[in-house]
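Here's a solo chain for you in structure tokens, the form predicted alone.
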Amino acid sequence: MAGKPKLHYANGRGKMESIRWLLAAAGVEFEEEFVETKEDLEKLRKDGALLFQQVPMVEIDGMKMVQTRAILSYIAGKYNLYGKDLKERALIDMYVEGTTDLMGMIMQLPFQPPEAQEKNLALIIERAATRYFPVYEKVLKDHGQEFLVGSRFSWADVHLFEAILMAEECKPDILSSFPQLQAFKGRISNIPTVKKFLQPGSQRKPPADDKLIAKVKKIFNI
């Protein structure tokens, strides 16, 4: 029997958090080996574990996978969260790319100079409310199903749910004018594997604080 996937990254959200979310939503237990210092990162590089000298890296099925998108696609495919055919996968990919763009903006915010953060926070809220969330609101309304693609829970749903939670950390009432997304959030949060990951004590990571930001900057020379 194959062992649990092992995740190599800093002890924070970053690009690994979507991987944690997808594994958790699939009901897959995983282990984590945190990159705590520059030396830890350098050791992974010297050992040849990082194809492009970067983390995230996930050990799964005998592979040492890098590149976030490749890792997520593999997990989605392996655990039947990637649609039933090529067209459904294309839709999932499009929706995931949209939420990835929004989450990327939010992820970068704590690492920006204080004078830029207020302006960029306003931009995130504006983009979420006018560019991204209206798309998913319309998709859910037009599709008339519980999920974004087809009639099954998929990677697109997990990713959108994660993006909603991140956006709500920026503005708690950001879904106030999106009734479909409010209902979607309620449905997804009650899926047993998702509900479990939302509980205290799970491997879900909190927003980055000043201490973590300083540590990450030091490890990755940011």
Second form
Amino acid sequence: MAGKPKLHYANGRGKMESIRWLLAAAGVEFEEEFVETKEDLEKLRKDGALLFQQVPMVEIDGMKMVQTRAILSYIAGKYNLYGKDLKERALIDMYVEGTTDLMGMIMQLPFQPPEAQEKNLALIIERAATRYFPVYEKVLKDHGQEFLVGSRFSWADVHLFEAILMAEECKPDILSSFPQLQAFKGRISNIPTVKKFLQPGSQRKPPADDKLIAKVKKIFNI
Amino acid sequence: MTGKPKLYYFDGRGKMESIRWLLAAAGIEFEEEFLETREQYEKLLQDGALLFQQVPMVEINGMKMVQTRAILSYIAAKYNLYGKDLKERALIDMYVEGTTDLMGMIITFDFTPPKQRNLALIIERATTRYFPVYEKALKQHGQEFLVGSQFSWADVQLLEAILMVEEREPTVLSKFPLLQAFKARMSNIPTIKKFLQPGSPRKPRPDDQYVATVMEVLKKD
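Can I get the form predicted in complex with its partner chain as well, since the one above is the form predicted alone?
Shown next: the complete complex, the earlier chain at its head.
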């Protein structure tokens, strides 16, 4: 039955946030059902709704999709955010894997032992500044265009934007050596669908607080 | 200049092995350059050959591709192993992510200090989380291949995963008759049969020497 996509996840960013971003950027409205307790997760599992017993799960176009990357690729393909041919798709895939790695490090931080967190935060900032951001800065500088790939808004732009905002939450001036990325951030913020998602009251989730971390650890046995 | 794809990685499985499998299954010959020393790695870095300073890297069709999934998706699409439409691609992507997670556990296992290794968890996940899914998929449609009655990336990766787990626990497929039949069918596909023979580019199970080389080249503690 056609209708809005329905997202099943905890009431927080985690792996689902990139999916929320992409749907929002594509202008697609969606519903959410939050996993609040272990029982909620067990029910989904018992109902056979989770292919590999895991969330994220997104009900979309008659499918119960799982696996973050599979879901994102499907949305990108469906809403024309995946480039115009195989080579553009390859570039988008490479760029997105980079931002996925960076955001993955940030996502894991609250779940690491407190003693390791300071060191890991420093590593995140170092990686952002020396491994990831220089790549996207150079891409934009070399072709001089508005968007990362093929002169057209794509999944890669949405994902990079999300990563920039997350990295800035770790270190507010992290873009200080990256003028192209600063301009990119300004441009993407002004895209109407993105602008709307950035406003209070949207389905964008805040950074995890201690309460949410504790809840997630309990639900997922971390 | 077009030519065979060229793979840059250690002389071992790791993240490159799924790429070797897919190219081989597609009948594509490839070359390899093995990273044996820190100096080789630093040269690749200095030459700007590694987009995010990491391997795997594959030179293919004029691109220096990095990021395992990006490389695999490109190969799958280029050689018609990615289904016929968006929905089949979605299914293939989901199945492949599952086998990637399972094989990832095994890759990590060999780099985990012996005291912290947990083979039992891997076998439990294989037999209760992953293999039942593929057994059920084959049972429900009763066809030879996982998706769309056509050989795809999902089939190649599932075979690779089955063989990897069997190396650690030979009886792991005992409760999965359809996967046993699947394994036999896939093994007989000519390109795969060739890859399974001695002398192919398929790499053996990691040993201590391999682990030591990787740690040395990447300077990991």
